[in-house]
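First, one chain by itself in structure tokens, the form predicted on its own.
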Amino acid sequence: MKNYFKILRPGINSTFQDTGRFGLQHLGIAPSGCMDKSLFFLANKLVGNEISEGALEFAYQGPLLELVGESALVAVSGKVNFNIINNNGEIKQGIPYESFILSSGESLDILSTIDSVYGYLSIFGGFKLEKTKGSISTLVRAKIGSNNGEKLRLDEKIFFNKSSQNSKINKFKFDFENDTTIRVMKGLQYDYFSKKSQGDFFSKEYEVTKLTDRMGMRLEGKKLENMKSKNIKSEGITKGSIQVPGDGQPIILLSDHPTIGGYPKIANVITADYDKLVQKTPGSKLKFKLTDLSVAESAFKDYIKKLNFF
């Protein structure tokens, strides 16, 4: 019996991620992967798979799915409104940090997230994903990844393993971190910006802007003045990068980034604060705080820990 999700309403932006696909920047290729990797751990934690099992990603409005086939053991994971519809057009609020389990003909509908952006759609056994140089992540801009390297589709079909009739009920606490101040180490070209720019940069806030997706997150707030060159040549860039191009107002780069760049680059965010950064919704408002590497590798430390208790 094949087993499968219907897909009656895709979401705004549904893909498969995992924990990325590493090496191929040289080739052009970024890392891509889950954008809140402690919710993605959780949303595999809370159904028993291994913790970099390919799990499904929505962005604001989820999908809405039916499933067919035998019964399975789902999660999702986030600030999350979601719905269970049962075979009599019954509805119950979902829960979510809280693994149930879904029967054919049953459908689940992923509302919206909550003050929040992403969140984690998990089962027993994992979907049916072929990896692409060692990954399923999806990298929508190349092509590259699980459903043909695309976002959902209405009425696409999509397949999973067999599940366990021995499926554990898990749940888990998780505290969404609200705080609105993002540490980061000095960028590469830090020195190329005036004295009060690198001071406004810690002191003012900006604003989360609505152009933002996995490839970066737009911010506006006090211009920052570039005293050398607004350009550089092109050189390898990470995820977290804050480039400032010649308007002034900064771009965090995120997941599916650019491999390469020629924008200066005034700070990183730590590893350790990107989840709760790709969490802030348009309007919201950030403030940086400078910090060192010792600092930076003890907070990764405690993130690493976070990430293993679950």
The other form holds:
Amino acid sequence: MKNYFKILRPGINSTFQDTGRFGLQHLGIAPSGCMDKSLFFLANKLVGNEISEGALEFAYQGPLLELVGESALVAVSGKVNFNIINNNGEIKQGIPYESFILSSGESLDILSTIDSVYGYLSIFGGFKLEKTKGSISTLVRAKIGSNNGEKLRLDEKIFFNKSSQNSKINKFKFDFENDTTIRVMKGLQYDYFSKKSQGDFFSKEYEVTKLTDRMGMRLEGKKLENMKSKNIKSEGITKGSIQVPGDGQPIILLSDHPTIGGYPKIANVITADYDKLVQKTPGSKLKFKLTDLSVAESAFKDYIKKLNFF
Amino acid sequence: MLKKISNIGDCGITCDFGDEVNKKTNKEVIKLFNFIDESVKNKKIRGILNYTPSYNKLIINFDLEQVKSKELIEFIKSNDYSKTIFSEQSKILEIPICYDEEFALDIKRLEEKTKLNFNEIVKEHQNTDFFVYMIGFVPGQPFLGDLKNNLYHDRLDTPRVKINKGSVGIVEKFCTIYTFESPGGWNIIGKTPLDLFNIKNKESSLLSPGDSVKFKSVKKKDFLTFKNEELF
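Form predicted in complex with its partner chain, following the form predicted on its own:
All chains and molecules follow, beginning with the one already shown.
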């Protein structure tokens, strides 16, 4: 176990993630998994891994890590400002979407994501992680998964598998989706809301607030008026559901969502727009656009096609 | 009886068993849950990621790359799941609870709303034989029923951002135990020192749907010195 990263700064919310942990929602275990699947896949492809290999996800400010041991092929995906610091302390600006060799003693300083929230660090051969009930994903709230279910912490070591075989540099061009329209389908309790509020939901802007994390995104905007009942019988939750509690301000449930919830849901974000959604920073303004199942399914086809293109 | 199947976004469906929340309806939900579980394990249907039972609904999530809602809905409609066995478990668990004012965050509001005093609320809660309807929200969290209607109360208009682990809350005829620190909107009446969930166990959750639960009051000093190991 001589190949590892030493964590010199953990970052704000750095966790190991893969595509998620499934089949346990009936015991209250959320799927979790990477927030932005496109960037996660891309990070793995850049270093030649299987696309489902565990990667390090960071939000806003990422970690500062020093490589100890053999050099390794690594890559950063996302709109990310990062530096590579060599043994002499010289600083070189890093380039996202381009894999590179990091040598022993060199550090990777992931300073921040730019106008976005999440980015990924991958390494050829993968990090040394153990699966818990089928996945390496970390669910911090329940202390489940890699790194004892915790975010990265200062001074800890994260080990990776020996990776010297691959030194093939890959480079992709990735266009971030900047538009602010999020397509949704009607939620199970859409009819609970007044005609006026249904209209407001699709015409007014909603602002992403600071109370946003891997579990949910709280929005602020025109109050949504519930005409029927502010409480429903608690029912299973699906990622991307937009629930509206009694105060009339919507909350979008994200990857670490509660498995069951008792607030009415006005809409559901379609899968093809989820990656775009989770990258919206607090203060961003969103607009929701109503769509139907057939449009959502064909948008998903295009989304997958785009992912497979890389 | 299964009343209606609807889409939830593009990668989920809900099987709705009607508005009634009682053991009979819940057992129908569990039957369909068991049927889907068998079908997944026997590879009769592919792409199913999660199937989550609640009081009166079963929500099924799937991988849109492998299966679409139309196919899944047809699969459910063309199979007779009603013969699937519901295994009624007879486990009765006694759960210690401390109703000290430090933990019973919403008892004052409940006293006002229900016109019952603190002792009456506590007595009513302890005398209830609870049935476990479902597990969820966060890992291992049980949803229990049924309280008598004199304790009924709505959830909070704005959910709390943080509720401590072990907190016991009520809403309408239901009672829950927060197994992790989390946000939530239930009326908190006390706290248990008992751990209901451990991911390292083969069965991670201490309770399963269909179990029975009774609460037993403990003093604050016993709450503070409670050791979970003694119970396992």
